[in-house]
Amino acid sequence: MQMCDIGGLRLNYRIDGPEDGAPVVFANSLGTDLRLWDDVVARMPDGLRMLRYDKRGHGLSDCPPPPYSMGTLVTDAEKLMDALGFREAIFVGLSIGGMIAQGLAAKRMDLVRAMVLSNTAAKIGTRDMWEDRVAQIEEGGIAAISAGTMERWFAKPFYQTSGFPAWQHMLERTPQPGYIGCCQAIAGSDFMTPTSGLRLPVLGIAGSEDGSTPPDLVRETVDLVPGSRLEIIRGTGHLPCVEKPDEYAALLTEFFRAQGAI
């Protein structure tokens, strides 16, 4: 465990690889931690530098009270790669996590040369969509929204597994008000605009089953970047890197080996 100050907030993160490493950064999704991506990067091949952390509010990073703005969760990011000499890195972006990447992208590309948009889009649900979920828990706790957020995040076949507990154990004991703020944050968030501006390399992924951001919904985002493509992990859900990690890990080392990471 490491904690990065980076200017009255601080951000527990963990980095894996060399310190010559080509550099990577893996953004997590609401209601996570870093340990979203433990299966995926110990199946990534040797000669990768890899950053992971948690977001305001999330894990074991400080968590101020709401609300929070996508920016802010961006500039966080910002703060966190130039501090730890993260620059022209390949980030990889998972729900919320692939609108910080898209944000990042936008406004600092000597940080970022390429994406992988996974389970994501330049807007996800509606503002009075999030407002319900906001009022749910502040009425219920996270437990309150619990149930349906596993349905959208896991493929049926997931339930069976002795892993499924330890997910939703993860989600409901987010501290509350981080996951309040980044609810806020990206019902406040489009980046249709932004996005179809960028040039660089992108790889999305989608999950077959995935009920929070669907195929289609990946598709039409990453459809912003010219040259894009997107991959699509059959039977799973908003979580594509935990219930089949070794596909997972496969598309991103094919891509970072076309980016000459490795």
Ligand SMILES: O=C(O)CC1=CCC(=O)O1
Second form
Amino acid sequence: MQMCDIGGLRLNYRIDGPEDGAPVVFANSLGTDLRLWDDVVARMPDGLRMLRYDKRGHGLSDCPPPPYSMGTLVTDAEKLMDALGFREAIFVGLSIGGMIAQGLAAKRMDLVRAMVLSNTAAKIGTRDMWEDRVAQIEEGGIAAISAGTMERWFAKPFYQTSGFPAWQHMLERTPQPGYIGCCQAIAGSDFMTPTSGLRLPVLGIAGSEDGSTPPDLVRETVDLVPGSRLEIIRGTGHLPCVEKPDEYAALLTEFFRAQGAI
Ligand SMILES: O=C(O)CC1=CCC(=O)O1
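Now the other one: the form predicted in complex with this ligand, given that the block above is the form predicted alone.
Whole complex next, starting from this chain.
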């Protein structure tokens, strides 16, 4: 783990792989930290320089008071990549991380040469839905949304695994201001128009049982970019990189190979 000061805000990040490896960036979802990618990074082939980070208000990164805007989250990723010398990367974004990917690709084509849009969409939920979620948290803390979130994150069989409690704990220990700030950023975001204008290789990944961004929603966004492709990982929810890391890493590896990154 290392900290990068991007101008008054410290972001926690980690880089795996050789300095001369092909650059890859992973951006995780609401209520998770960079450990979301542990099992996938461990399965990726040699020759990749893989950066992952905790977005503001999450993990070990600083947690300024909310609200946050999506533009700010995109700028954080941009500043981090500039500071660490990541250019022309393949950007893998899951959920809100996939929204950051879309915003960054539209803003800085020099930073993003291909994208994996995993369990995400140009627009996730409605403003009312996010306002309701924030109100629930303000009243009862993140614990108040924990059970419902687990139902969206995971397919039923995962509940029986020894790994399950740690993921629920990761959600519940997310700083409340950071979680709320990111809800507000998602509530105000719609990438339909900017994403339709993107021309770069895109792989979409969806989970068949995803209760937050079901496959048809992911498909609608992925289809905005000509030549893109969607893969559905059966028997997984919103976090297929956790539930089926072998399948997830195999999809990334195949896509990275097609881009000449490995
Ligand atoms: O909590 C959820 O519903 C899942 C989710 C939506 C956006 C995100 O990043 O995670």
